[in-house]
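Okay, so here's just one chain, in structure tokens, the form predicted alone.
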Amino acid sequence: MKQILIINGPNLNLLGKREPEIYGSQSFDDFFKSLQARYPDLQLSYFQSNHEGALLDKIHSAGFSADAIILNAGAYSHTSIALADAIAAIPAPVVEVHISNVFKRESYRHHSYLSAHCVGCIVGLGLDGYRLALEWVLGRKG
């Protein structure tokens, strides 16, 4: 059985109530449910901290036995040098996954310090960025 994880940054505990024009009107819990009633042979778990640290903790602790990561770090995808290094140091692959196509806002937003180190990046899908995210560790080898 594949070990899942789902990290979600700063301010995606508010989804379904914040700027729903942008991220969707669905609370993340309720899709995270749909998705585990998707997947049942997968044991997916889900962590959501609008802290930097906690998100280094739990990269750190789950990146050498989770099977695979998937990361939506809101806005510290693009001011998080030390994220970036905590996904380096992990065997783990990470997928980046965002819900607004970044490109199409500020231009701040344009730059992801964790790109790099992640295996792939899926942008502007909205919630099924993580559907999208978990069919990739599905089908890939190893």
Ligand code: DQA
The other form holds:
Amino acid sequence: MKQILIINGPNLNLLGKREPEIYGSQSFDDFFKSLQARYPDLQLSYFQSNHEGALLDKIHSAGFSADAIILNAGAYSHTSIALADAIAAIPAPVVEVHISNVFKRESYRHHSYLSAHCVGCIVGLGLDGYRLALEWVLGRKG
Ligand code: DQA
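Can you switch from the form predicted alone and show the form predicted in complex with this ligand instead?
What follows is the entire complex, opening with the chain shown before.
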């Protein structure tokens, strides 16, 4: 059974309430329940934190055992060399997801410190980006 962890960073606990014109109106908890129902054979877990250190600790603790991590680090994507180093340090492949199309938005969102260390990036496809990342993990050998 594949072990996959979804990690969301700062402000993503507010999905459903936060700027719904950008991020949609579904809460992540509801979305996550629908993912679990859709993929009952996966060991799928979810972690969210607004704290950079807690995200680092989670990547360290899961990154040597999980089959993959799907990560939306929110604004830390654009600022955190520490998160980039954590992704580089672990063997688990990390898929970077952004709900919104960051390239259509402010220029400070156009660069991610994380992307170069991730196996791939899904940007601008809404919450469906997490599901597409999951499909990639499932189709992957190993
Ligand atoms: C985001 C994009 C980031 O620029 C922003 O800071 C977020 C969410 C996204 O999913 O579109 O918090 O990562």
